[in-house]
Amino acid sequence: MQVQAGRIGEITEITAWDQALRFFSFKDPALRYALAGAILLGLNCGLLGSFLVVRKLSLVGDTISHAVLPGVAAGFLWNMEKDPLAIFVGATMAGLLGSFMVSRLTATTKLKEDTALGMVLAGFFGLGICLVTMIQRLPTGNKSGIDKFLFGQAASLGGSDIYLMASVAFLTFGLVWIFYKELLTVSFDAGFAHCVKIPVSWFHHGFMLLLAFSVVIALQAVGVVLVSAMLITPAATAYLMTDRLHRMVFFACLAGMLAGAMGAFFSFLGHQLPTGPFMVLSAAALFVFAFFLAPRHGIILRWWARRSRSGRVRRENTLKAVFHALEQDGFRREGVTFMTLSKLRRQTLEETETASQELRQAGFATLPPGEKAVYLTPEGMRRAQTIVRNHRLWELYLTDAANYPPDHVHDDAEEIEHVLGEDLVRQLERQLNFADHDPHGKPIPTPEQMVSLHGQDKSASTGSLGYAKPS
């Protein structure tokens, strides 16, 4: 069986630049139909694929896309010609039958859903291949174009196909818009949906019907084999971009449309290049981009955030050590030598000097030439006091509220001191009745004491930190 995914615009050899200009002129009718179909396909698949991904039903899309092939063949055999309406009805019925069989297998046997999906996918697809092969052996079968439903041929899309795709897209968007809250509830908490009297089974089967419609209209563009990729890849891309479903739906639709347009462009730009596979490759490229550079879940930005946080924690630990050294000396000195700091931090002198240079670069300290010592700037002192305050407040909270032994709270406070926000710190202060000492008897700095080291009255009438007590 000769199967080939067609491309847009079988034309004479011209330069890539001229071909690109021709694409953006939109003069070719075949190009306009293929581009409109690809965009509508991406839009529809992105919308429904979002719900598939969040419901962990990705394999359902793959199963339905393969299950429709026998229906395509049956639609052709109905009147022995490639009638779009007969094929649409036949493919939709086959897709729904496949979805129904999966539901019955999981409900009446011990089989898990993934097993049932795999069985239905393989069985229906095998039956479809047999029927397509049988059709091609008929006297007019080789010219029927039925084989194009396997891998798609966007160049063969016509006006009636675009109207059908647009109608299905309009229907899908309208229903999702009307029943968005119910779909949201069913997708994330089916048990709660049952409790509030939402007909979960009706919404599930209605969604499967829309999914079957979307799969069928996508067959001629990308084919049975690749339609599941267009259902899942744009939605997976959007899943990496946001944690809100309404934004995910928007990003998935945008990624699907962009993948469709890119597939049409690259297919038109090359020679003898198929449109459907290029749409899938474009969607995969967008996913790779999101995988590395998504704002919250991209691995590069996450690596950078971890690296930045690691550097911040390292600087804050050094600031805290400088503060402890000054506190042990009763704040009689303004600087701390590298030797003293290295002993407190249990580091080598070289590591201590490097850490001090990081404080200087961040504007938290100065390193006078010729002195092996670090002096905190006013901003550095305020930051050091903040870290110490967070640490000691958390120790006191764990001791008083969680009944931790005082000698077991230090390690936990070491972790939490770097992430406590000011609002939570203020809440802790109120809950602890503005305590001024931690479980070990050490003073807790207050916001009013966030001042520089020098120029203060260090007499006995001031607090043990050397700062004037707030009124």
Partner chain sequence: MRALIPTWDWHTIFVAPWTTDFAIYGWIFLMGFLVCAACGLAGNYLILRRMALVGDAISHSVLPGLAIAFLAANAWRTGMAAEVNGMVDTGGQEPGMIHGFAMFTGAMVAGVVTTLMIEIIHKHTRIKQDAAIGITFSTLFALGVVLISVYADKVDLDADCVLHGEIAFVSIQPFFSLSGVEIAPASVVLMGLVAILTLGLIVVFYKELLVSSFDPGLASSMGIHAGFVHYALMCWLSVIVVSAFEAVGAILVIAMLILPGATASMLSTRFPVVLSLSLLHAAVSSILGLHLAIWLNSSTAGSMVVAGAGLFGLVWLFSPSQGLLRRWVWLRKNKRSALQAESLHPPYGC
Second form
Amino acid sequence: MQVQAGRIGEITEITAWDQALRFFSFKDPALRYALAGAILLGLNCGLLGSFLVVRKLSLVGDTISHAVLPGVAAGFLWNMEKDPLAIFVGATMAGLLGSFMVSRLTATTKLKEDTALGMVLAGFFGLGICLVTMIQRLPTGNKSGIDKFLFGQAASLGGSDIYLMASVAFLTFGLVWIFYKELLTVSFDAGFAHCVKIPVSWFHHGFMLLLAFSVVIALQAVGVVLVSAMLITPAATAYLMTDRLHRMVFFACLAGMLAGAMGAFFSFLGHQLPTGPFMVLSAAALFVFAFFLAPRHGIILRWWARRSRSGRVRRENTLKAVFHALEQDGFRREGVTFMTLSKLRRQTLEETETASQELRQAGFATLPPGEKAVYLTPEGMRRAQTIVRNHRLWELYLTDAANYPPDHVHDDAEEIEHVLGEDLVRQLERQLNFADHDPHGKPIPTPEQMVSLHGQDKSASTGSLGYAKPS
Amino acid sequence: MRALIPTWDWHTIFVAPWTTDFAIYGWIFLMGFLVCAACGLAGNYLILRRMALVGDAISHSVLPGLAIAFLAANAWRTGMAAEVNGMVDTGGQEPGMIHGFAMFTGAMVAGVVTTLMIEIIHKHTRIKQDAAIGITFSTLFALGVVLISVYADKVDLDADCVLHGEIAFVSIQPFFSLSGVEIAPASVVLMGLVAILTLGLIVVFYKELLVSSFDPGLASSMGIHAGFVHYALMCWLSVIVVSAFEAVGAILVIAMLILPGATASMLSTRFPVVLSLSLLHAAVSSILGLHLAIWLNSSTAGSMVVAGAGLFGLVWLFSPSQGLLRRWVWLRKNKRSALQAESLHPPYGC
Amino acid sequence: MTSDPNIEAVRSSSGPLSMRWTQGLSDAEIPLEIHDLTVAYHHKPVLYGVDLAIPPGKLIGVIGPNGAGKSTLIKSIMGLLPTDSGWVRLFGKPNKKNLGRVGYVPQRESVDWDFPVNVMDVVMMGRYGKLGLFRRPGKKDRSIAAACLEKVHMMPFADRQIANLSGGQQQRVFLARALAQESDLYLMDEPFAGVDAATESSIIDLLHTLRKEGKTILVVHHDLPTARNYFDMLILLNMRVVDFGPTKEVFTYEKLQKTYGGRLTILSEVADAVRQTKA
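Form predicted on its own done, so how does the form predicted together with its partner chain look?
Now the full complex is given, and it begins with the chain already shown.
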């Protein structure tokens, strides 16, 4: 914010804290414009960037943002002054020409898409640099401020720029709102979109036009080079946060606006700090946050979930083996020796002991000293029954409803049993008419029998499982 | 408009650079050619490995590497100066050496960090490679710009230089001298070394590079560590980019990387031929670019890119195998409405 | 649509092969008619002079070696690819005018399964053709989508993100989406690729049900031995239509050899398949 900095320089010895307070008083008109511009830009980039990221077109945004430079220069040459409208038109046309060139190059030559993107990006940018240096050498050109388009200068935004940004943001928002279902279908599966009579190429070119608009309005705030960051990073952040596109678009707008506001704030704190790069760094900080902490795709939670899930699956498999051993005995005995268990699970005795220790730690079993056997606690018994029940219900579902051959279903059920939730189990029961035997003819433990071996519930002995009270 | 495009003067544009002003323009041309040649040679492998945009990423992200390297070198020098109480010789080659060393180290580290970051984002989340590239390089570039503007007094880089460099500076540089004999401007010597080394590395490791680019699986079965080749290539790419940085800036480098290889690949399918054609493209585009820059009084590097892009355009039109002209003739001959129907073709093949 | 004299002329000139199975049907009754279809990629023809007319209410397999243009055929019927010559008519109208009567199942690899949509969202896309621009899906569309999911036994997964499905489940989601289109002609590109045997047989059952409802189904298939049992009719394709007819007539060693050319590994497979037929 160089304009800002110039004025702040006169106020001597201003601390970051005072500066922060000044920021939140919103008294400075230049600051208000800069902040509004940054937020509008974040909104706009978030809206379009989401579709770019999910369509794997992220670098098309980058290419278009570099390709607008000659258009900016041409718009300037139109009447030799920084006329927002002329620059807007010129830049949009250059951006569209760039996107058109990429599609021509990939369609008519054997060059790969990345090469085509890189060539258009650099070729247009080279042309733009030539024009810009030529303009700067003109007598009037030096004061033009055209070089500000390279890195942007949010502080120089004026009222008319904000109106332009607001109208583009409004247009983008409206179009995305109206055509959301078409955009979704085209982005997910263009061939299918064609089949349901959506004019795919119209949508594609319309989207590119909007993209060019947004890149152009973002130029003044973040500059040619960093616009792509505002398109990609907030959208990628949102991509990690959710599994539905409409939520992703929402989060991307939120992240974009937040990054814009944060960029304006941080660059306001010191002097000579450029706003654009700070916006990009703020967006990156949000991305890092999501990268580690996003609910389902963040790596910390995923690592944690994987760890706890593999532990749970291991414990449940042991529980299941204990249950099977008990079942083989007709539930006459209360405990299962390590020897039996290790044979059943095809493990060494040590492995079985470790697995049993894990059960004990989780409160599912007791291991009386000196007995070398596992005794399930009531809680453990309940869990074991649940897991066996899930497994057998799922096997039945696969054979009955999904027509799997019975010899085929065990492995599938092995994986599914650990992840079936309460609702799904209830749905399965209903669909299977509360069947009581699995496809291999073994009884399915039912909720009424979910009792401990310690005999609080007598009905257990009369159930189809038919297990007797331990002697 | 008339003020924008200077008058056409055959003598100043075409004759003078090679006669009276050769002492200036000769070096500019040589520098331009060396940059284009080194970048073009390495760029062929980027195109082959479909990593053109990774090149883009690295060319942006050497910026923070450079900035940090400059800061570190400065801090080290002032530390030294404090230690020996101002006895350090501040003139001569010493600071240049430190800076040069810091510059290359910083760039290589930045290259590896970029590659690593792209891989980490790509592998550990469901974000695709293109978005991972975009996030990585824009963030690092923004970091670089912030560092430069915060430490503007300590880092000898300005924003214009970052974007498009200035080749013309080579002509006013002090000459590099070896045992008293002045050879060439220092950055030309450096770029020459880098270009020759690039060529040498390609000649020596031709088969390893080709196999690992074409088929990493086959490469590992032959005992070539494809991952190592990948990182080595990225490291070397950073070295090339950083040596070209001063001359052409961070963004135009990408043109130098891709244009020669892309043009050459339109003309031949045999890789050795493609390599030599890209050298030819480098030479022609730097000569044409030089004249263009003299005529229009514009950025030399930018003009070289425009010339290179123009050459590509010509090849695109007239290439015997994939040219637009031949395609047009073919379409005419077949009298079929392929072009019209092509508008239905989902753009970018998606 | 009344018949066009040009098309009539073409029909009378083309061989008996193309019109053999649709004689006596009116234009609007023929689900799919292709004439002289040529498609080229980078100057190389992938399909050349394809002539076909398909009778309604049949389950038809498209088989041929890799690169024979099977997927290209499906895509050109949909009007997704630039054609170099020829035309495609659906129920008597040019293909682009009558896409509303076609349900499409693309290859599973053709989409990005990490896309942030859940199963229900994907199936709902099948309704968009009936909705048109500007309208949003309503209760009726939701219940139709749910019913289609139920038909492929995927209702329990309606809220799942599509990456968290097995290959067979993903294929069934695509199938449900095509069902939601409520079409008369279904085009399916390798619906059995990467699908386990059980899902494959349940898909086949579903296809048989559809056929009983009078729908026409065109399936690209790459597994020869099963092709013999699955389909009523077969199109043998290798750049051209080698033959088209009821499976019993077409599935012979000579014709398959003609389709697959000299590819030895496939030929032995063919021999096995034919031996099974005779046994």
